[in-house]
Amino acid sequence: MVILKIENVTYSYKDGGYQRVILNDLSYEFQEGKFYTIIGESGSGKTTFLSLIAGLEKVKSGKIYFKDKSLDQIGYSNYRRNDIALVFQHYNLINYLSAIQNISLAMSKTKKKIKKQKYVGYALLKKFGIGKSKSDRSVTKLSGGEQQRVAIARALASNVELILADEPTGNLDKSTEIEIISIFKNLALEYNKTIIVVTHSSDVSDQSDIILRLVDGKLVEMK
C-alpha cells in the first residue's frame, strides 16, 4: 500500500541573480513497512526533500499525499502532530524533562488517544534498553546513543504511520549506529512503520530495504 505519493514536486530558490533548482518535477511512491535511505552529495537537496514530506514547508509546485489526501487537505500541523514523528541527529528532546516525560508528552499530543501512558512509555523505553531508573533521570544525563534511542521511542509512542529521520546516526560510534539501524529496521518489519532515513553514512544504507539517491533533483532507486 502507497503511504505517501510524491507528484511532480518542484522546489527552487533565488542564488543571487539565479534561480537554483532543488528538486525538479519529482514523484515517487514510498510503500507502508519500508525502510528508505535517501542519499546523495552534499548540497542535493535531501534535507529540502525532507523538510517537504515532513510538512515543514509548502512545495512551489506538485502535490504531496498522504494516503491519497493532499497535505494541503489534511493541513500542515494536523499532519505533523498526527501522522508522522521526526527523528534529528542532535535528538531534539526536551532536555529538562525525564525521558518517561519526554515519551508522555508525545504521547499525549497525538489525537490517537493511548490509555495507561506511562505504563506504555516505560515499556517502549525498557524495548529499547532503556531501564526503568534510566528513564526517570532527565535526558542530558545519559549518553548520546540512549538519547537518540528515547528519541525513536518516542517517534513509535505517537503511534504514527510514518518516521522520517534526518541523519539519525550522524553523532554516534560505530557500535551505537548498528544498534540504531537494527531498531529502524525492527520497526518497518515487526510494526510495519515506513521507515524514511536521510544519511551520509554507507551502513545505514546498505541495510535499508531501498536505497534512493538523490540526483539532478530526481530520486534514483539504486536498490
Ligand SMILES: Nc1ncnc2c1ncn2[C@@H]1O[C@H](COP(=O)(O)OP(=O)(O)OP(=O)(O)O)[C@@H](O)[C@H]1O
Second form
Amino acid sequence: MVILKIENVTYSYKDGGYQRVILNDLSYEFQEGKFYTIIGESGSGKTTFLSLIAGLEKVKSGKIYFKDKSLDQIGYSNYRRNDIALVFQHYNLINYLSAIQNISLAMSKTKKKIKKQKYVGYALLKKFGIGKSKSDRSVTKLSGGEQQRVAIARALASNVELILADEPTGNLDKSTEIEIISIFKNLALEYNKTIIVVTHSSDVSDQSDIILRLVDGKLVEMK
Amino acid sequence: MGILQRVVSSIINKKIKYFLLFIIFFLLGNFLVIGIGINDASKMAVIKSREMLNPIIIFEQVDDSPEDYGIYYDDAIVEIINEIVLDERILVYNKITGMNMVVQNADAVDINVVDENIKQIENGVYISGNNTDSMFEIDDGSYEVVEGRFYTLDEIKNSEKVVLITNQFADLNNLKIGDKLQFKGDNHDELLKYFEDDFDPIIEYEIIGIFNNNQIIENENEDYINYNVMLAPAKSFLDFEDNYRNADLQLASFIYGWKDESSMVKSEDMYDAELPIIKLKDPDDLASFVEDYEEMILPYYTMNYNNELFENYGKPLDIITYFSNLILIAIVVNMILMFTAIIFLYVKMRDNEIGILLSIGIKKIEIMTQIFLEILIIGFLGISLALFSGSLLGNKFGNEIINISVVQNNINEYEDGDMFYNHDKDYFSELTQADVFNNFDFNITKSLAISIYFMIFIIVLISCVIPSILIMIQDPNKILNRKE
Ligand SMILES: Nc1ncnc2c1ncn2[C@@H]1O[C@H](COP(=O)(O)OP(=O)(O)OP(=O)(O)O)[C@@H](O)[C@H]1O
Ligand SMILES: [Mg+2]
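For the form predicted together with the ligand instead of the form predicted on its own, what are the coordinates?
Up next: the whole complex, starting with the chain shown before.
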C-alpha cells in the first residue's frame, strides 16, 4: 500500500540572479512498512527533499499525498503533529527537558491519545537501552548515541506510521551506528512503520529494503 | 506534558539568562513602583483633602445682581433652587428656619446663666426646621437621634407637627415618644395685653424622637439653647408664625397708623426664597454639580464650593501628579522597548528549540504562549521584590518630593469681621497646606500592587508582540540544516 506519493515535484532555490533547480519533476511512491534510504552527493538536495515530505516546507509545484490526501488538505502543522516523526542528525531534543519529558511531549501532541504516557515512555526508552535513571536525566547529560536513541524513541512514541530521518548516524561512531540502524530496521519489520533515512553511510543503506539515489533532481531506485 | 511544566523546566534551565532578566525587571520595577506610588499618593491626597474640605456648596449673591433682594420677586429662581435641592448627588442640605416659642405643658431646661444681662425667657424653646429628612447636624453627628426617629419627607410634605427633643428636655419632663407638646409664640403674653382674650394661637406637636446634642458649646450662656432646641419640619410652624407676625403688624398699624397690610410677605414665601446650603455625597461631583446649575441662577447668584482655597493648596499635588504621570509613561515606554529587545533576543537564541517544537507539530501560538509565560513569571518575581524595595524607597522619596513642592500660597482668608461676610461660609471646613501635605502618604496598597502586577502583565504582553512575529514567520525548514 502506498503511504506517501510524490507527484511531479519541482523545487528550486533562488541563487543570485537565477533559479537553481534542486528537485526536477520528481515522482515517487513510498510503500508502507518498508525501510528506505536515500543517498546522493552532498548538495544534491536530499535534505531539501526530506523537508518537503516532512511538511516543513510547502511544495511550490507538484503534489505530495499522504495516504491519498494532499498535505494541503491535511494541513502542514496537523501533518507534522499526527502523521510523521522526524529524527535529525543533531538529535534535536528539547534540552531543558528530561528524556522522558521529551517523549511525553511528543505523545501529548498526537491525535491518537496514549494512555499511561509515562509508563509507555519508560518502556520505550528501556527498549532502546535508556534505563530509568537516564530517562529522568536532562538530555544534555546523555551521550550522542543515547540522545539519538531518545530521539528515535520520541519518533516512535508519537505513534505515527512514517518516520523520517536526516543522517541520524552522522555524529555517531560505527558500533553505535550499527545499533541505531538495527533499531530502524526493526521498526519497519516489527511495527510496520515506514522509514525514510537520508544517509551517506553505505553501512546504513546496505541494511535498508530500498536504496534511492537522488541524482539530477530525480530519485533513482538502486535496490 | 503540560505547558506549565515546560515553562518551569525552561526557566530552571536558563537560570543565568533569566536571572539577568529578573534583575532588569527588578530595577525597572522599582521605578515603576515608586512612580505609581507617588502618583497614587498625590491623587489620594487630593481626594482626602477634598474630603476634609466638606463638599459644601453655598450660594452667594452676585455683587451687581439685578435687584438687591431680587430673589423675592423672581419666582423662576426660587423654583430653580427648589429643583436643585432635589438633585441625586446631594447628601443633605440645610435650609433652616427657626422660631422662638414658649412651651406650655412642660418646663424648659434651666441652666445657670453666668451673664446676668442675659435673661432666659421662661420656658423658652427654639424650634429649628429643615426641608429635608435630615440636616447637617444629623449627618455630622452633632445631633444624634438616640430614641425614635427623624421626620420623614412625607411629614415634611404634609407639614405635619412632629418634633424631636433633646434628651435633657425629655428627662426633665419625663417625656417619651408619642407625648404631645403645646407651644405659643414667645411674644404671646405681650400681644395678649392688646388683643385681650381675642388672641390665643396654640400649636401642638407630637414627639417622634429624642436626640443628644453633641454640639460643642462655646458660650456657656447658650447652654439653654442647646438643651431647649427642637427639630421639626420647617413648614409645620410657618402658618403659626404668620399668626404672630400678623398680630405684630396689626399692633404696629394700631400704634403707628400703618395701613398697608398687603405688604406683608407670607412666612412660607419667605422661606421658599431662602438659600439652601448643600452638601454633596461625593466631593468629586462638586465641579460638575456647580457647572450644571450655576448658569441658571447666574444673574443673581453664584455657587461657592471653596474651590479657590482647594485649588491653591492642591496645586503642588497637581504638579506632582502631572510629573509622575509623565515619568510613568516614560518608564512604561522604556520597559516595553527594552523588553521587546530582550525578548526578541531570547526568541532568536531559541531558534533551534522553536524549530524542534514546530517539527513535532506544536502550534506556533503555543510556543508563543510558553515564552510569554516564562517572561511573565520572571516579571512577576522581579516586580514582587521591587514592590518591597520600591515601597521603602518611595517612603523616603515621597516626603522629599512633597517638601520641595511647597509653594507660596496667597489665599485671601475671609475675615469674620468683614461687613459682607457670608455666614454660610462657616460650613466650609478649614484646610491648611499642612493638612494637604499630611494627606500625602506613599503607600503601596493591595489594590495598587494588583494594578502594578496587571501593568507588568500588559507590558510583557505588548513586549511579546514583535518577537511573536519572529516566531510567526519562523520557517520550520531551517531546523534540518542547522548545526548545533
Ligand atoms: N535556503 C536555501 N537557499 C538557497 N539555497 C539552498 C538553501 N538550502 C539549501 N540550498 C542549496 O540547495 C542545495 C541542496 O541542499 P540540501 O541541503 O538539500 O543538500 P543535501 O543533499 O542535503 O546535502 P548534504 O549531503 O551536504 O546534506 C545545495 O546546493 C544548497 O546550497
Ligand atoms: Mg543534507
